[in-house]
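This document opens with one chain alone, in structure tokens, the form predicted on its own.
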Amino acid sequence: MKIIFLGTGSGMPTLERNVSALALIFKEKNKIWLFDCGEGTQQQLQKAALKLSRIEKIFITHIHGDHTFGLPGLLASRGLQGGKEANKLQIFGPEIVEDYLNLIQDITRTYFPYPIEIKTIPADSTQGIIYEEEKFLVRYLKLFHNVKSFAYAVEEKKERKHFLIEKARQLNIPPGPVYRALKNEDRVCLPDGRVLEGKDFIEKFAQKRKIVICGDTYYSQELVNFAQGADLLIHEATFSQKEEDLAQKNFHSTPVLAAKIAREAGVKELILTHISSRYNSRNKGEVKEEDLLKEAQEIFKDTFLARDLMEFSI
């Protein structure tokens, strides 16, 4: 899997960060699930050669326009490329997600030629599972904000497996038919005579990868429970340390705040986004960005600071 972040800003788009959306990419099969969709996030996925016909899922953290403003146009636009029944696309969110689209295509008469199903977080709900796979499921958990915000954990289900196609190649097996039996760890008989196990082929991995995505929020337990063993933890910092009091007034994070739920959380790393502009090197406050950073490593030293449309393997 593999991370894109398409904005990392908060409130509004500067030269350096567009606001909030993120790409999380299923390599196998070129896949996209986009969690967020803030203004601009359009010529965002063109810059990092995206494609709207593959995205199939769309996660909505909460509705402030920051994170929802380029939903519309993303959507329409999709129809105009040529979207039809085989582009099929699915929406999470808050209840009020499925208000919002019906009110914008009723006052602007869009049409949207492929079918769209939402599924929203049932309002009284603080955590569960919203979608699952064969593959993957996705948990979800309310969070400390002012409208209601989510995280998102995306889980493997399944222990990964990785075919050996090296070990194939040095061994002369053809491939083809061959290497799919392989694949799949069946016996296989080659014409020379050499009997090979599928399963001297294939290397697994146990460990089950977990990816969380935060809304923007305040500091919680619940989510330092939700987000434990995560892999990687994406959280937002919209303020220094040092105005502290305003991200709590404003129910927002600092990076030391997700620094700490990263700790407590044990999480192997920590990437804070939602950064707001007034860090931004050309104004000329004492914080500047790169001290936000030093903010969170002083105590979870795995920290990175995302910027637009930085990729991050996992």
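None of the values given here were measured: they were computed from a predicted structure. Numbering follows the first chain given and starts at 1. Between two forms, the rigid core is the largest collection of C-alphas that superpose within 1.5 Å. Compared with the form predicted in complex with another copy of the chain:
- Annotation for residue 183: C-alpha shift of 2 angstroms or more between the two forms, rigid core superposed.
- With the core superposed, residue 174 shows a C-alpha displacement of at least 2 Å between the two forms.
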Given for the second form:
Number of protein chains: 2
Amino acid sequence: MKIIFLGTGSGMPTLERNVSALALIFKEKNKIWLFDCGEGTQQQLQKAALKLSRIEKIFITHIHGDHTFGLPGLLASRGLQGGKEANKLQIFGPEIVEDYLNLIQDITRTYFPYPIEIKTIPADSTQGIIYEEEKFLVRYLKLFHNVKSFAYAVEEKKERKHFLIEKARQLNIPPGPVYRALKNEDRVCLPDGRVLEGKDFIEKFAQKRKIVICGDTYYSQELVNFAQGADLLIHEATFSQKEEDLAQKNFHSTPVLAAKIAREAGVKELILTHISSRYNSRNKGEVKEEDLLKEAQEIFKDTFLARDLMEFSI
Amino acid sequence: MKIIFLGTGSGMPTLERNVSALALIFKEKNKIWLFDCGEGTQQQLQKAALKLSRIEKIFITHIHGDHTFGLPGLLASRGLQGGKEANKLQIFGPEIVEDYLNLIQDITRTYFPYPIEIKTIPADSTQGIIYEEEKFLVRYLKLFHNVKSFAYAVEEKKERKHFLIEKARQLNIPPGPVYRALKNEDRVCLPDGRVLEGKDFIEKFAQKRKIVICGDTYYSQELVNFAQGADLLIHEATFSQKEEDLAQKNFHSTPVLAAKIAREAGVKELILTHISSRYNSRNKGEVKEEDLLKEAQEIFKDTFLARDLMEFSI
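For comparison with the form predicted on its own, kindly provide the form predicted in complex with another copy of the chain.
And the full complex, kicking off with our chain again.
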């Protein structure tokens, strides 16, 4: 799996950081899950050479414009690109996302020529499972913001297996039914008399991958459990710790608060995003973006600062 | 005055052409009037180094998303940039624009910390004056599209005067009250005995400038009168004349239809915009963007093809 950050700014876009969106890319299936969709997300996807038709699911953390104003345009363009043949799309998020999309379609006479299924988080629910398939499930957790805002955890359900095709080729094993049997970990007798054990051709990854992607939030104690043991935690860090009062007042976080969550949850890596434009190099403030990273790294060493179009493999 | 094209594509953005928007810039007053606001317009304004606080009025031609999906984000960012001190903004357009903005604010909990005055075109009106001030007025005309779509004409009301300051300096006339009197075209007696006639220091421009900016439309006979004698007509040309059937079916224009309007209205210059992505160089179609320009120039020589961030002085 691979993540591409499409927008890493907060509130309003700048030339360096567009508003919130990130793409989770499943290499095997050539499919994309999008998390949030601020204005200009479809343009960012073009810059990243990611086709709209590959987007299979969109998860919205909360309704604020810097996370949703790109949704109507993206959905409309996906239809223009793919026409009626564009495949079905699923959208997950707080209940209000459904009202938002219905009203936009109605008022602006926008028509999506492919099926859209909207599955919303029940009004009184603070955590649960919003989506489940054979290999993955997605949990949600309500965070601590001035509108309903959620974190999503994408969790692998089973250990992954990798068939060692090169090993099979080197042993001159003929492709076809024999390969399939080996992949199933069966024992195989070849016409030339050799006996092969399927398990010798399978590499297993015991670690089930888990990625946690948070919406806007102040420090949330519940997130520590929710993110427990994750390979990657993506958390907002809108304000510097020097402006923690502003963070608290506006229900946002600082690098220090995010790093505390990462440490307490025992995650492997932390990426900070949703960075305020006040810290960019054109502004004359004392604190710069590099300082945000340092603030977090003092508490949690394996912290990174997101940048637009940055890729991260898991 | 100067025009900067912010988005010159049609329907969906491409890497070369964002969706519709253009800025009319009044050099004297440092103010901007925006015409349409497709998704990503605020990002385009940043690329053109135009501040949101300078936007004084926004004219919306019609409600379709590729002309309006950037409006909520732009208005929100204008507040974040300027805070409560951001000056008043006026928005003009079809009635539905008011519903659109009210619902977006309500659903996404977006707050604009400065006054917004929305003045809509009366439901049954096909033409009239929507705005008037000392030096300019703005007329509207209903076009021929599948939703209510309008053209706007920005017309200078009086002849312009230019004070020949260099001439005054060369004659060693002291600045201050004498300059003011000359600007008023008064007769002035200098202490050294010279008698000056104000009119000798004024250059007059008899031509009152007129710019016509059209929303989406098929060929509109009414537009010929409306655009009569304009310095500049900005008209859509979504499809090539080779696909005139598509243009007609979708209530759009071709370069040939736009050029006929320009010729019949006796305008000075025509700029084609709202260009379909099907003609860009990455597509393998027979017709290219250069061909669109040629189609129009065969009928109206002084035609230009808009490009994103292109500037045009009037």
